[in-house]
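The chain below stands alone and is given as structure tokens, in the form predicted alone.
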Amino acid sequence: MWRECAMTLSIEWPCVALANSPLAKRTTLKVGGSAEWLLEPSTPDELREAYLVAKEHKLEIRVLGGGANLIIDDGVLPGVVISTERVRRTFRPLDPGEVIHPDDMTEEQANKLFDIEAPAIAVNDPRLIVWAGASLPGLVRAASLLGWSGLEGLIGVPGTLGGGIAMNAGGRWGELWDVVDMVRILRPDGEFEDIQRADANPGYRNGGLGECIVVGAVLRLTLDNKHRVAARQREYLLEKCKVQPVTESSAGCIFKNPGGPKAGGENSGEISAGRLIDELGLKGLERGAAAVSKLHGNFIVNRGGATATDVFGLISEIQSRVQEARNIELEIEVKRWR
């Protein structure tokens, strides 16, 4: 598909390609400029082809999932942004039947996935094959409808499977890699590779995959009861809503904890970034339409119309005040595109 762009030569892309396309609405913080090229493949193979074309033209390549844990600068991002929004299928292993999108899954479709009459499917095999663009909220909902346990801890977490695996999304009730059986990646050389869980080494907020792109995975959940699964999800979501701005536009936690991932715990001598910001009275601090959340000091929320300049200005002010008051250098945890 041909598209013209004043900033680059004409390129024949293997998928939908949009020149100078806005990105703010594609992120959870709702700030940022536009992409020189935004590509929208609909399958892992198309994603690979788009990647290879961009690489052939020596363009900088970024991959955009649900836009969580990310802040995009104002202005135009040079190169290519590959969106996984259309690469979002989910299905059972060996299932020759209907392909399901978790975001749209009905209870009837969930029952069909679990149908003991379905050919070539073992009823006691709670696995799902998921492409990178499937949303984490959709997968959590699908697990609830199926009565499969393992994703409850991701309730309220935005983003997509690909990004979630790349950064090992999760929290106190579990991480995504806890249920990963196998992940398919696109290596920097443009070749696919399947990595078994036993051969992977994920850590805190890091899937350990380096520069590789997640294109899909096999998730192995646990057979349970849909009412128990739904009850745990409600319990965890209520707990999160008490301390995090779950319903507001944010990029998630902005700073790493100074004492490491477990800093600020009940028996920890260290202090978390959120608690540190709170103790310095910085909750509610504003810069333009960006503000430090009044619920959690390590979240910056967009109150409507904020720019990336507002957000980064606020981040710099927080870092300066923490450095001045406590001689602690806060390091940014979110990714920044510029």
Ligand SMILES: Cc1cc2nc3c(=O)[nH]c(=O)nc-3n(C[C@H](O)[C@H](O)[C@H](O)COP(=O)(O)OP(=O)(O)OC[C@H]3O[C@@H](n4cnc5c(N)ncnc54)[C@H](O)[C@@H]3O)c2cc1C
Contents of the next structure:
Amino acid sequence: MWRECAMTLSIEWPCVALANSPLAKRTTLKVGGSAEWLLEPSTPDELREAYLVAKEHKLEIRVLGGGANLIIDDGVLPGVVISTERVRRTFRPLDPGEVIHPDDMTEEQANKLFDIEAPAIAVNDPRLIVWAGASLPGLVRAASLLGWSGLEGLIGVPGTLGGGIAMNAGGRWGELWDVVDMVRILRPDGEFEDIQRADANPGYRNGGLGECIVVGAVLRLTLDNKHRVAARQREYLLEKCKVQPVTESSAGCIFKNPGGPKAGGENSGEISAGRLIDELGLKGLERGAAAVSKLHGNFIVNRGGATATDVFGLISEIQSRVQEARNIELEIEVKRWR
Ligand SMILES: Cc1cc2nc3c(=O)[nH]c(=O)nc-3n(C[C@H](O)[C@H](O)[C@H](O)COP(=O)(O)OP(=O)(O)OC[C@H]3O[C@@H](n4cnc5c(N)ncnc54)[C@H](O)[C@@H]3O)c2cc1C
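If the structure you just shared is the form predicted alone, then what does the corresponding form predicted in complex with the named molecule look like?
After this comes the whole thing, all chains and molecules, with the earlier chain placed first.
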């Protein structure tokens, strides 16, 4: 492994590139080892260049968004991890000069966008052009400040636009693909392609884009009133906080609901994995510093200093206990990198 790593040290990358870079802090569960190479392009074109160089060297390529639906094994991941963290700009469509960074947007800036006198800003056009690394919480906040509806259902969902589109993030109040007009992808052959919503086939927690990398999207929201949008967001967040450990380190839901999901709903499978785990008294079960959340049986939390080995040990134990007691095979929903 180390000999192979040394061989890639001479590669000239077209963007910021970190060798043997730790990944745990780049995920919400905060476990896992390091990447042989962590690449940090800052534009879609740089991302494409980085992808092509990695491909040319026949390296394994993975894409990292906010790491909110991911468990990374301990040790060194061979190949490259392309982080979209710097590819995070957001634009208004009809005014190429105006760049909005949703994370940094103040109320004053949002109000300015609604100022009918402001030059070259299409107040009645509630669309955003968003690059892959823009944060979902930032977009939700921007939508609230603008008084645009459509993203309320993503309140409290961490991660990025790219990861959200790849996973079709959402829940009982709606999914990200509900507001997608168009997605720009990087295909495995290294070419960009624009996919219109009508030509896409997203499913439950799956954007249906296969191996393609999401580099950006056009989101179409609905003009509304900012107080109403904020009120809905508050209501949904309160509901979410009652059932999910949103302030603890986790990777979201670990297991698929056995029997498969019903359309549209969070944990709406025939049998909920969380309820099964709860019924077997497994909430609070620990392995090292990893534990089954006491709030939601389908969440594993890192109490500080857990390793991926702890987390996967706990996952295996839950799977065997559920298999033994109920003869049900729990399948992992979260992504695993090894
Ligand atoms: C507390 C908590 C609550 C959560 N609640 C919800 C919820 O209610 N509903 C829900 O759906 N999810 C929920 N999640 C899971 C997570 O927030 C979503 O799945 C989110 O969309 C993950 O985005 P990400 O950018 O972090 O993706 P990552 O975790 O970085 O990646 C996930 C997968 O997407 C791929 N990916 C990432 N970026 C791209 C890209 N640009 N192009 C192609 N593939 C890409 C990765 O390679 C990986 O396979 C929750 C997570 C936590 C920690």
